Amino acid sequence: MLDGLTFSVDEGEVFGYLGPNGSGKTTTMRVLLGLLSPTSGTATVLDADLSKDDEMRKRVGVLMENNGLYDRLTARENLEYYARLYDVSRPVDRVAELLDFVGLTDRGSDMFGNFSTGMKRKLGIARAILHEPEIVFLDEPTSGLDPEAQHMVRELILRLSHEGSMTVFLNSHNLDEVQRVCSRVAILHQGRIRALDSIQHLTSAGRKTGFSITLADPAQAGEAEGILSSLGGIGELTRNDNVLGMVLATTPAHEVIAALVKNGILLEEARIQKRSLEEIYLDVMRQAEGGVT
């Protein structure tokens, strides 16, 4: 049950929408896709309600968990049969272009029911895209796949975005994947939005700056752990072998390393800490379960 969701995309973004199972995610996308009617309020995609806009619908591609494609047809034959469905126009050639696109050119004549589980999905997100739709709806692309067919799906979803010019729209749990592929994200618990905002806005905001330095040489680790001890602003100072962790309170990272590079420390490594997805999205959970709005 959806619970007074209000959130937009912008043209162009990969928009991560993310939530545990039965959080409410696959619902939105088929409330948007104008499968399932709300209750209230309006749901619009491109400013139009798909429910009721065959033409817009038009202008809409969506890969749900089944890729709906068919194993008895080749990788080519399941793309041409939707080519006409679709009414594409060149479908030889665009058939061609995407099976290239997706990386399955010398695969195109081998029967889909015999590919691998990344393949399937390839294909699935040519299928998608067939009709150059403006904006795709992709729900857990990922999901059931090895890391390398994970990598592979997540370049394909880059693509998209940046020589495709598509607007994507990714229905997912993999918080790592959401966090390579997406500009912005909204976090679903029981049917209400808790966090919306760019992934580079959360994962540096809420704390101070966490920071660290690699040593070259862990001689130096208690002459350096001195020195940092010595300047204002840093805290939680720690101390393993030869990397330094701290929090810089005031003091920005370059004044700690040109402190460090005057008393003839070595430096090997200079880091910022950000936050992962991973830690904002269990803070949300948390925040959300104990009664936090």
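Numbering follows the first chain given and starts at 1. Predicted model, so just to flag it, every value in this text is computed and none were measured. For the two forms, the rigid core is made up of the largest set of C-alpha atoms that agree within 1.5 Å on superposition. What changes on going to the form predicted together with its partner chain:
Once the cores line up, the CA of R239 ends up 2 angstroms or more apart between the two forms. Annotation for N263: C-alpha shift of 2 angstroms or more between the two forms, rigid core superposed. With the core superposed, P252 shows a C-alpha displacement of at least 2 Å between the two forms.
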Contents of the next structure:
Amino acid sequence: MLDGLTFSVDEGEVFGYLGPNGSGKTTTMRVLLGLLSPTSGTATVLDADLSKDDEMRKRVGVLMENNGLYDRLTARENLEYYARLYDVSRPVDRVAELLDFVGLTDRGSDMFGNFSTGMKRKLGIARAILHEPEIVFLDEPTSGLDPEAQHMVRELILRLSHEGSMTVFLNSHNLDEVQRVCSRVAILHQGRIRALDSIQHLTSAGRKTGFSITLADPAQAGEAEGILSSLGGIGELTRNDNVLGMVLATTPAHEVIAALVKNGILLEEARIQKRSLEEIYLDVMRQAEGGVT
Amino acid sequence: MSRVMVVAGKEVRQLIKSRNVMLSAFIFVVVFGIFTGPAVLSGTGEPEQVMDTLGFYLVLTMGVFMGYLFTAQVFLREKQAGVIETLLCAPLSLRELWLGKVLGVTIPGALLTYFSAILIMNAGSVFTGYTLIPSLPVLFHIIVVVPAFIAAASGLMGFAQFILGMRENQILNFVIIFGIIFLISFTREVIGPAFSVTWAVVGAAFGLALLILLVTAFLTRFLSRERIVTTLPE
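Follow the form predicted alone with the form predicted together with its partner chain, if you could.
Below is the whole assembly, all chains and molecules, this chain first.
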């Protein structure tokens, strides 16, 4: 069940739609694709309601959890079938081009049912983009794939966005994948969007900024700790051998570094620790469930 | 090529590649074609009249069975596998999709039924010692009316398979298969030895097939993507 969703996806961006199982990710996709009707409000893709406009579907590509392909047909026959349904000009050439794009040219005459899970997914992506849609919806594209196949699919998604200038709507609960390929995300929980922002902003604009300093000389650790303790605007100071960790509340990182250098402390490395998407996601989930963050 | 023909072509190709289904259909045709023909011809009545009766109801029953067998592959299997959801996102109306599938069932179904009719006639001729050629109304029935019934049966069953959930479809399949067995077993007794196949009978059968097909085609107006998606198996 979805509740009061409002969001838009910009042209050419890779938009991540995150959420746990059962949060409503696939339902949202179905509503956007015109397969389910919203009980209130509107859902438009490329300024059109897909439930009322069959021809608009030519401008949209879809990869659901199921690849939408037939076990008893060959890879080539499967793609040619969809190419003809979508009125692709020169379907045979386009299919050959796509088989090459996903690295399956030499498997084009093999039955789809004999493919590995990774190959099936790659062919599913080829099917979703064969009519050169302006936007492509991908539902858990790397689900069930081994790490190598996941990497290949992620590379494909990035190529679609960069080379094809395609807008990608990526449904996933694979946080690592989303962080790698998406520019903006929405986090869904029990049918409601709990966070919606760019990954850059979400990971760097947290309430607390983690900061760590590695000292060149471990013998200076005690002295450095004392200097930092005397500075205001620093919290949660920790020391582990020659590494000092802290949370910058109000003092900026460059002032911390300057204070240490001014006092003759030799630094090897200083690093702002951005929050990972996983941390943000878990925070959002805890907040949504009424827990303490 | 129209999208209807694209869908029909794919269904025919896929059915031909479904070895188990084609083997079941072929065995059914051969068994009933060769063995049922002579068995029924051993009954009462002139051989030509009995052959006409057989050509009317047995070939029709076989055609409907082919329709049933192939419809399950073409409509239900796609729904069970979840492939239908991707097709629903294609630039294809539900009526085009339905009609393409019905054609995809009717073409191989009719061809196999023609084959069964030839087997029945040949087996009957061999068994009786006469060269049995069906009357013109029966020929028309086999060539035109039976495919119309295959299309009607497939259209109606396919429509039901689109809108019903998997559990309801299992019940429906159960009812249909027993209905066909009933038809095969009792039609001969119900229609009686005095039954003869006339143009009026064939015309009425053709009208019934067209009526079923037209009513189902009309009902497809009420098909919705939402209904299909919400009855997909989890």
